[in-house]
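One chain follows as structure tokens, the form predicted on its own.
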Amino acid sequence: MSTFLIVDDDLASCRTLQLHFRTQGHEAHVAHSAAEALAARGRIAPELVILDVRMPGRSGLDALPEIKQAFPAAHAIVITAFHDMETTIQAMQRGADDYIQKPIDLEELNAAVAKSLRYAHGDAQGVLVASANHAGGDRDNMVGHSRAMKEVFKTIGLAASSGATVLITGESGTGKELVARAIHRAGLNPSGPFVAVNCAALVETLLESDMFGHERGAFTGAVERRAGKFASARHGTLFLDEVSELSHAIQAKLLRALQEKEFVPLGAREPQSTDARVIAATNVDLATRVRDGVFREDLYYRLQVINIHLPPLRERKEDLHDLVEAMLARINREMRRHVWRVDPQVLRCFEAYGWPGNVRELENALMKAVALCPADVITCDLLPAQMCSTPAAITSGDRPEAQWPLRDVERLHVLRVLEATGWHRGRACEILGISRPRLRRLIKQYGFAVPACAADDTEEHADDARA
């Protein structure tokens, strides 16, 4: 049983709330007005406050933040009959965990409701992540503890010293620039320039330009002199990613920098030399690029005098914890945010999880629930509905099914009947005896991502229409 506060001028409203939560088992207040709740501090301690935005006095979005001072356990769901985008965004930032429109829905209102109780009652405890002084939160800093990450870790400490250059090669998203910075790091010159060159993302007329720098009037628009990026990283670390972009005539002057360790600027009759280290980095097969005839055979095996390559994430699933742990502390600071707790259901779904986007899609995810948490846990509802949209995501906790929290044996059934009618929502509505409005809810409350090849359905738009 919960305590709530409802505060609504409406006496109807009110009423029908108050009897609403009572046949649930909880205990339900009401105050007509901002001022008759502030009132009540002391006389109850409630967990969740049902707050109306427009009463007569002082409005509800106003009152939020005191109420939630002198409530500071309680959770807040706003509702009112007048929504528009502005004050929906100004009771998100004043602390409301949720908001909803007269008139209401109640099955809305009660996913709302279960929501914020799940924070209040530590339901979704959550295990302890990250804390304000983790030491992990540099965003340079690599982690894992896995076969993998170890062996890279090991690599990376000796070609550091010797100067050699090296090619690192991985999916798109593993992190191939924090190993060349960390090469950078640990090198002969860590004091020197790291100077990355994304090769993609320069047009073919302005790359040699951007390498190799070039002379006042070596082409139209050239009106002064620039160095380029091989004399900007003299001394220090010239990256250079997603190097099987390089056209041929760019590679052919990228192996004579790499061999006799000159290089001409456009425009320049007297070539200048560099001692910069040369890190490239791919997420392609280059001995594929190389037989297509695209790549230089010379340029490539110049290249990877040393290769380090990065696993997926797919593969170092054990490292999971780590990532998680090291990225919360840093974005917590970076946003200002206390968010140090992650739902047990979280873990699962990530370990379930194919992460096409590695290590990068997990920084993403985790940046957009710190963003939108409303308290101090991430929950699977934070997730983008991809992640924790399997049956292995909901299934592989270590508690029997016959120990599973409601919700979550909802889900799967859901989830299951979903699958077994190829997506069909009239079919599953039969079989689950529910309306399709409430699947729908039901498929957005867990945040199912429905597949492109889900059955065609059409019947249910004019079902929808009628419902």
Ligand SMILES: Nc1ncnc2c1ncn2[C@@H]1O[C@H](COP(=O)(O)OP(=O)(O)OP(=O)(O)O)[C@@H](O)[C@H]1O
The other form holds:
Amino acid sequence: MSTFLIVDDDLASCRTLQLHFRTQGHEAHVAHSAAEALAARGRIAPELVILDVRMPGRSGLDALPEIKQAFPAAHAIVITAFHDMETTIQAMQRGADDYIQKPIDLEELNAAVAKSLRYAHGDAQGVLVASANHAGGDRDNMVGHSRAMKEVFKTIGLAASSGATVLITGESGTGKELVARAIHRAGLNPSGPFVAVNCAALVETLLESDMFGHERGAFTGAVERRAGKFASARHGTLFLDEVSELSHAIQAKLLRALQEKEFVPLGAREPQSTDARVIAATNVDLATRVRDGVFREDLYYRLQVINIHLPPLRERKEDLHDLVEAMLARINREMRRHVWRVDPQVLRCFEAYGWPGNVRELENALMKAVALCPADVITCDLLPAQMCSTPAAITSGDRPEAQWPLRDVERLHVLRVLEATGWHRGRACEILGISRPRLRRLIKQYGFAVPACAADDTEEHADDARA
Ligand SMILES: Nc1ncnc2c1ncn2[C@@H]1O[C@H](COP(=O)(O)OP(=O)(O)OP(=O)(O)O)[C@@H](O)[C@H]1O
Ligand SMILES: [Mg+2]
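Switch from the form predicted on its own to the form predicted together with this ligand and give that structure.
So here's everything in the complex, that chain up top.
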């Protein structure tokens, strides 16, 4: 049983909610104005305040911060007939934990109440994964304690001071650029420039001039002499990202720059010397490109004097905790938030997920979750649906299945049926014995990611229209 305080000037609405909560076994107090609610301070200790916005006297939004102060243990659900963006934003900024529109959909209200109570009772307190004084909050700091990452760190250490060319390989988002920067920082010229070139971003002529520079009049539009990235990287590091995309002509020029330590800017006669250290990265298999004849073999060997391979995140899940910790520290600092906790369920989902976008995908998900987090715990509902909806990820705490609440059993069962029918909603409804609109609501409620290939034929839409 929990204690609720309903603050609404509409007597009928108060009465309905009071009855609703009482039949669920809760204690429900009512107040008809913000002042009346504040006057109950010290007399009652609600775990949840349901607050209307428009009331005579002070508006609910106006009083919200004071109400949260008066009842420090309470979570607040704001209810209003106004569902404009402005009011919603204001409500969340003033400390509302949820926001529901009138007329109230009891299912929606129940879900919001259940969520708030979970926080209030500490079930969703989450594991403390980070704190303000975490040292790893630096953007350039790489974390991870998997065997693979330990090897990477060791190789960075060995490679850095050798000055040798390094080829960094790994899928997109695995941290290749971060490794390049780490090598630069630990290298012979840490205070020199770190200059990055994305070899896939420019058309050939522009890329050539971007890398090697040009003389005035070297091509139409070359109104001035310009130094290229090779020259800018003097006494420092030149990072060639997506090196597989270089044309044959530029490959030849790059090979010369690596071997002879000199290059000729476009339109120039005299070569320039270079001492820039070259680090290249690619997310494709360069050896295959060599076999296919699109990448020069001699350049390939010249680039990968030292090779550092970053395995995909799905192959080093033991790094997840370190990554979440370090990223939360940084994101909180950058967003001035204090979201230090993560629901254990989230960590289980992360374990089960395949991470096609690797560390970058994790980082983006955490940024979004922190930005949208109403309290200080990251919960599954704040994450992209696909991360938290694999059957393997659905569990209910560490409890055995026989002790699960109905909600979790329902969630798991609905998902299993959907997957078993290949997301054919008609067949899933038949098996589950429910209507299509109900199934649609469940899919939405549980945040399942509908696969792009899922059968969603016109017949279904026609059915929905009839329902
Ligand atoms: N081990 C790590 N520790 C902390 N942050 C990491 C780690 N690996 C990657 N990141 C972060 O993940 C994001 C992606 O990393 P990065 O840009 O280096 O990947 P990439 O391999 O260069 O990707 P792409 O191939 O798409 O260019 C960055 O914001 C980076 O800071
Ligand atoms: Mg990159």
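By rigid core we mean the largest C-alpha set that fits within 1.5 Å across both forms. Residue numbers count along the first chain shown, from 1. Everything numeric here is computed off the predicted structure, so don't read it as measured data.
Superposition on the rigid core between these two forms places the CA atom of R296 2 Å or more away from its counterpart. Core-superposed comparison between these two forms: the CA of K253 exceeds or equals a 2 Å shift.
Once both forms are fitted on their rigid core, the CA atom of F263 lies 2 Å or more apart between these two forms.
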